[in-house]
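One chain comes next, on its own, written as structure tokens: the form predicted alone.
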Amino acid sequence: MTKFSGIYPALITPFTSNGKINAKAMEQIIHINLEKGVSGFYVGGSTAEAFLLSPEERKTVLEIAMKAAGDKVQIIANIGMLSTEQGIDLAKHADKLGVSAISSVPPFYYQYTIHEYYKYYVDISNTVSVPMLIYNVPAMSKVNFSEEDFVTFFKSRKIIGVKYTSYDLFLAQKLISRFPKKILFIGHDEIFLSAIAAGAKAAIGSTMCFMAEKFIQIRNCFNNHDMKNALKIQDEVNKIIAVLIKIGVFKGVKAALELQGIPCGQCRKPFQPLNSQELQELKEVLDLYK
């Protein structure tokens, strides 16, 4: 398997009734997405509602899904944290595990410089011996990257690559185009089809929890030229998510796991539950897509 290429589900943490991690249900989730084919899994995300866990529950996390997966797949865990040092912790405990890379939103609420930027994926990177990988998150960070920003990121040796969550395919495609030997993840799931058309080898996202068969369906329509059948796929994805919108994303990914059989509990407040009419939205679409 080509390291850093394919469907990467970002993991939610699932919690028991108490609130607590629940383990048991994160492994089902990792193993039901090994039988179907996944190239690996992204861990403490925005999906796994990272900054509504304590520093180490994040570790607990991980330190469950590298059991749960062994060595079959790429393991990336994302150690952002709004401090350097806190960063680090998180980075050398990821790196002992043995984890494939490490990934990190933008320090935000504050305003940094690019420079300072820099120095943070750099001093963090610097303490590990995996690479990392820039998280791109304009609508959740608030810190939206230029491709010259990218340039700068791109001089390090131990940035191999950005999960690219935003929705500018122009600059997605000139970054692939721009920099051939680094690794862009499309992080939309709603643009799967249109970013693997721009080039990118590699996607990490919430929905591919409970629905990775259907990503995978895409890529290889695409990689044998039926696009008609590709973009089928995409469409009925993209209902599915048009409903996750409108209910809450990371909610909906859990009810959805729910509605497979795997108990993963409520998301932390302040989110707060789906009510009836939004489960049985949900349900009613997916029952539609199966």
Contents of the next structure:
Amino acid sequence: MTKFSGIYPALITPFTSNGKINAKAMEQIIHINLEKGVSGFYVGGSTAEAFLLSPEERKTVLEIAMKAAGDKVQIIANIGMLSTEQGIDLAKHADKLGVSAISSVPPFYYQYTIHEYYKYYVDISNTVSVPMLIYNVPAMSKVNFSEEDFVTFFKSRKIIGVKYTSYDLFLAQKLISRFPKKILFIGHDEIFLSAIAAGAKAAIGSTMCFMAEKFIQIRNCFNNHDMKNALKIQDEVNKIIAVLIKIGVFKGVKAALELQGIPCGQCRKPFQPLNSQELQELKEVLDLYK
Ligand code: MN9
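Now show me the form predicted together with 2-(acetylamino)-2-deoxy-D-mannose; what you just gave was the form predicted alone.
What follows is the entire complex, opening with the chain shown before.
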């Protein structure tokens, strides 16, 4: 089975000034991160404004990423949609392109039974050759999976793990311990060190788009039993993330990349641009913890 470990930036979708996908900027972000030594990319997730893109645009974004890095590192495609049929369409497209895995947020808005969620994942994964991840993001999807729900999901051989974007480290550690063959990607960058201490081997995160090197350093310090420096770097990262959460994470990640010279444009409406005070606060914290 494909092994996954290390750092996987969740890519943003850069837009041109007229709101179209900026392929060149996306390639730049990918190349910079390849040089930093990331293990792969998570494409078309929340960070990519997936639910503000058309299905065609989601396919385009994945095609750009596959062309730029598909033969070098692992690409995980989020194919989450509101219905099974639409999910299958994106999943088949991703499979054809040769991604390493697909992932899906649980279908949201309507509430389903655990059996319906299970069938959603199994029906989609049965149409593709690649493995699938559950995308657990209760703060956004409003779907809160329990340990027993994961027992149900993990019965499927095709479901190889979870992108775990929750602050509940107790459940994370229980899942890692109970399912040693499944993989937990920690999806909250601000608890990266705590999660690797709990046994997580891989991480997917939006802030890894512009500071992947810091997470690589934290992991290296941790592996070398240098907890003092691991914690110091995580603390610096968290000072930055605290500002991002205050001003809006995705807008903030785009602005941080702009400051590194990559034109990313604005997030799509109804998101509103950062104001000058928010931008200033971001600049200051980034300068402080360069
Ligand atoms: O992909 C991201 N999750 C969401 C992972 O945005 C839902 C995280 O990287 C967060 O943006 C980050 C800030 O809370 O940890």
